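Heads up, the chain below is alone and in the form predicted alone; it's given as structure tokens.
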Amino acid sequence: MKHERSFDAIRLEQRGIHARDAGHHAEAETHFAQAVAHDPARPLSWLGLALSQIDLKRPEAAVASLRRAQELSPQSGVVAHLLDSLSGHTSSRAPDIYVSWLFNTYAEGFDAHLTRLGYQGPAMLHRLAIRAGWTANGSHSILDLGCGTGLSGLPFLSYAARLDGIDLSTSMLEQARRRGAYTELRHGEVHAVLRDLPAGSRDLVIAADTLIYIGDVADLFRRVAEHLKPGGSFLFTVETGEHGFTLAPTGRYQHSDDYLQACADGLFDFADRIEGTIRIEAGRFTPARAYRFTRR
């Protein structure tokens, strides 16, 4: 009777995976709920649960679901996360296991998602690209922090000689790979690829939509730093925060001004920078902003 009770959970949870993929996120709650009903034991049910929720608009219900996934897997860190993020507790960046899981779970469809979405990253960097002045004739050495599928990179390649991608996730890198735009793709998590690097060996260092997945930048702008030749120039954009760094219900960070100027203290000097929406979610602009700042 229990094995029929879970196979009848595992049933309805892929049901509610696919329908919360459709966007049908009420119809993945029931299907969900009813999943939990079968077998309470299951965490990956629990969690399908509370991102239905989320979606909802309905955070206390998806805080007392992910509370349950919790205690039936407590070393979750994708759990561990949402909560931070839905509890107003500002962690210092998210898990690597969050990150990969998140990317992995859309990689197939994501250009598509992005493209409903309106997304706008890649754009704000090339506008940054072009207000500087930079001919686009193929001499520059570009890396590309957390590539993606390699949308971030495809406004870059006429300025590049070399393109080199980083991603966490394996999914969202074979995506890059079937764009043929890279260079090279390395695999990992981006403050340890960088560690592993050639110091001052790129011209240009660029992050679409990195940041929001790492509250306390200060040790990536370390390194990133430590990439780039003198003069090099670092791109990348943040959704808009008021004070420091802070966690958003979206499990996404945003950043101030202030925060990245005192980041970018001692190692960049300011160079540009541009205000404007990234993305429209749930009917809403999400602010943001594009930097430029140049290697002293």
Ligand SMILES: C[S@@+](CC[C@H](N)C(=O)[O-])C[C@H]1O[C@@H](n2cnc3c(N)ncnc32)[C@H](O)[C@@H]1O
The other form holds:
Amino acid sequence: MKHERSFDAIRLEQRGIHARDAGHHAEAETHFAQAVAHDPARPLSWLGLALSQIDLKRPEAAVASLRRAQELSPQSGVVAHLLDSLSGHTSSRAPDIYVSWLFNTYAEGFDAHLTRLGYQGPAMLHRLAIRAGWTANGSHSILDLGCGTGLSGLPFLSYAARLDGIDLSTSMLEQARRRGAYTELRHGEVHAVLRDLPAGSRDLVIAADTLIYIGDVADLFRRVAEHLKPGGSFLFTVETGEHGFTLAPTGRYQHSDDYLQACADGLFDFADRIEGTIRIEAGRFTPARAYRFTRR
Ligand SMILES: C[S@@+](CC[C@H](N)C(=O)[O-])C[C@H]1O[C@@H](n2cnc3c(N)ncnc32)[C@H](O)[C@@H]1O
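Please supply the corresponding structure for the form predicted in complex with the ligand (the preceding block corresponds to the form predicted alone).
Complete assembly follows, chain above in first position.
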């Protein structure tokens, strides 16, 4: 009997996943609710239910579903991060498993999706390069942190003697590999990979829309500084925050200007900043900033 119950629950779970992929959130919620009614011991069904409740803007219901998922799967970093973001608890960064789960799911349609959202991250960083008066003479050694499918590397290709990328998501890296723009791609968490790479050799480090998954960036700034030549630049975007860093209900972090300047203190000089919007979400522009700091 238990076996049949699980089979029905998996089938309903799959229907929920398909409905959610198609943007039919109410239908997805119904399938996942039926799945948990059939077999309340499947954490994936509770997670699916929570995700559709988030899509339907019902955070309290989502928190209740996530708590059930967490009871069944206490180690799940995906569930923990979603619970943190919905309950106002600011963790220091998104767990690796959350980032790889999110972007492995997302990779196939990522570029098309971001085009629909009017994504501006790479363009904001490129504006900073233009304002700095750099010549696109193919001489720079560039490192792209959280390179994703490679959208962020493209505007910098003509500046690069070599362009290397790092990312946690194997599926995003696969898309970047197909694009063919990178000299070398490394799979891993940025702090860990930076620790293993030879230091002091880069003219430019870029991070477009990556710090939104890393709240506490103090250690990252130290590592980036180790990899830049004196006078080299660190270009990155953040979502605009008011105080320190905070984890928003979107699952992404926001950073304040004061916090970033404090992290840079002693390592970098502030060079430039652009205020703008990085994408459109639920009909609203997401306020963002792009920064250029130079290594002392
Ligand atoms: C929103 S995407 C942006 C991708 C790309 N930079 C662009 O502008 O299109 C964020 C990327 O950062 C990666 N990422 C987030 N946190 C990371 C971390 N701590 N270490 C390595 N990669 C990370 C994700 O896997 C994802 O591919």
